[in-house]
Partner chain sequence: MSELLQYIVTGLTTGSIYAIVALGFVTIYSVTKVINLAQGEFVMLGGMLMYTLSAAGLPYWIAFFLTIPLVMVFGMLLERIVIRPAKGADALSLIILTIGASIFIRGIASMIWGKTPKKVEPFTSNDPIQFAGASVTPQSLWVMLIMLVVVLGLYFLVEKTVIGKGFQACSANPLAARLLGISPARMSLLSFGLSAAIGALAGMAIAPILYPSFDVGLMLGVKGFSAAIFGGLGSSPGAVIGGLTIGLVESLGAGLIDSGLKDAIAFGVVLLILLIRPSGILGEKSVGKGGL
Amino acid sequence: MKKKFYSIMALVLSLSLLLLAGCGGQTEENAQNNDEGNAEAPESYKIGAIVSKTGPANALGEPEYNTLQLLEKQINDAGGINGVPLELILVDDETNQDKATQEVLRMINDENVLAVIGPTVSGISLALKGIALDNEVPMVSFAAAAQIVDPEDPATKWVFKTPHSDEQAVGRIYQYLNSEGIKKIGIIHDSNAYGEGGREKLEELAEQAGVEIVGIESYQAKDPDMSAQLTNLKSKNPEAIIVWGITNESATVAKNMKSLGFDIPLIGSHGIANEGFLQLAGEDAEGIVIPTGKLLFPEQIPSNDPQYEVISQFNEAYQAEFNSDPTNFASYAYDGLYMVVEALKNGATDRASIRDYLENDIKDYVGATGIFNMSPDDHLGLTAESMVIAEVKDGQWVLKK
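Structure for the listed sequence, which is one chain, in the form predicted together with the partner chain:
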């Protein structure tokens, strides 16, 4: 509702801008006139965006890159932010930390951006926290790791993020287990940082959720067979198996479980919320349940969902422009950019006030990823309820109600 109002206002402002331009004034003058006496209205609002469009994380970064391109166009077509055009310095870090560091320093020092959004992956986000702190520039990361917004770390003062952390995903899984009456679980996880992070959260939140972990196993990336670990878990009689890893190994676990004759449910992590998993696991994927953001199936979100309007509008625009599914990653970039734009619209037009706005004034903010409530202790602002449970049915991800 609020968003609609702003976009109408932006349209009116841009029309008046056009009229004034017709009168033959200089652009700068127009911008000033338009800003009702504020003599310092800038030519544009510069925001730096860094995503991994290429390199190992390109499957994540590409929808983000597309989204940011699309939104910059949409915002400027609608007359910019309070009449001031948005200038997005959109850069590909090639999933390379050194490149990301250089580019972000360039954005901050040479381009003088008001805020940085991105990067795509957790490792680079953590590396950039120090730069955000040193230069006192707000940064909204699109990466998953909870440490990015660890409230204990002083650098978090300037850093926010939009994707769910493991905590929300684990919380949502435990909610689901409680609703299904499942009390005993076995865990098998990747031995990389993602898998270890998931295991930690699963252990941490188990007691509170009243769930007992009967066994924990791990595997290495590209292991061809997890039957040994699964056999070990099976002997401990869990009521469900949770696999915390990425696409191909999770598919191997699903396949091995089928061949070992497991008859208990398999629950995956949000790391496999993609089409690739379905293609790999094929029939073995049937019945697998995962927590996910809503952009996995934008068409299935019911119209009474508070995010329905945001998600369906964005999905339509994205599909029309790129002819592909936006995916959850697109929603992270969508929310990251729009939160900063929201701050700019409300008069927070320098680095420090944008930071303050993000921290204190993002309340009940309806984004594409979820409903955000930021606070000084919580620079993510999402709850487990912003995730939904998806199930594989007939080779498709289906929203489980």
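Having seen the form predicted together with the partner chain, the form predicted on its own:
Partners and other molecules omitted; one chain follows.
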């Protein structure tokens, strides 16, 4: 009896060992499969977004704010990102650097966002670069200054941007001046980061373009009158004046030039490509020329343009939602958000992989601003050829043929 008991126990043990051995041959594979099968999708993909909806840059930031609200709703109504909802932590920095800094730190540390898109203006963008580097969080700026993505700056590793740089805008202006036979210019610019960046590029590229700068003047944000600076420039006999600033002060320059009897062209930067400038400058805006992206006049873009479909669909949705036209500033937010979404869709779901995707995989990407080709040496990826020349005609921005 005892012998029979031990025989049965031995058989049970043998069968158990065989069963365990059989399972053991699949343990690693099964564990991996189970991990993959049981991996829980996040409740949402959080992206921080900070723009100047109010404050001095509100004409730029409000269409960005509107765009981000619109796109978040569209993306989630369509099922989110691979089934995961998009959650935008959307904040108005009031065009205030201190508030922007506090809010971005909150987004990174408390909200644990995967990326930050924005801010609107160059000065605040430059101030936030160090935060992006220190926290290793990708940031996609909506501001123009070339320094934001300076490849010599270590912080640029984590920073990208969507608007054309001042270097590209200056190049496009000089092409236009050459076509018009204009050789001598005066410059008046904002003393902030955006204005200084434009002035630097205007000086740097002038000789190569065959343009002589006969005088340079600057102004402070919120200055109510630029007549003294313009009078100084007028005495130098320029053939055109270039103003490098954003909406309010550039409108003041336009009005002052008319009151001082200037009879030469005024050329603006892409920082005034919005309806707010036209409203502020009124009839004194007539004839002003700027370099710009194509979203400023979506109905005038030919149907064979590679950006036509993106621009047309976005314009239609924006007008339906807000009963107003989007501007180039809306396009900067559109492209910034959608490039991060593209990274998430393709499996880049942490900060480092999103950064890597933006740098290495945004190729021939057709956006509302232009066609992007980013690389380790170029965290913008646009060319000057995607800019066109606009003119104010009968109180409206029109594509200059």
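Heads up, when I say rigid core I mean the largest set of C-alphas that superpose within 1.5 Å between the two forms. Since the structure is predicted, the reported quantities are computational estimates derived from the model, not experimental observations. Residue numbers count along the first chain shown, from 1.
Between the rigid parts that turn between these two forms, the hinge residue, out of Ala49, Tyr338, Gly293, Leu202, is Gly293. A two-part rigid-body description fits the chain between these two forms; in it the smaller part is rotated by 18 degrees against the larger. With the core fitted, the CA of Gln175 sits 3.9 Å away from its counterpart between these two forms. Here the rigid core is superposed, and Asp263 then shows its C-alpha moved by 8.3 angstrom between these two forms.
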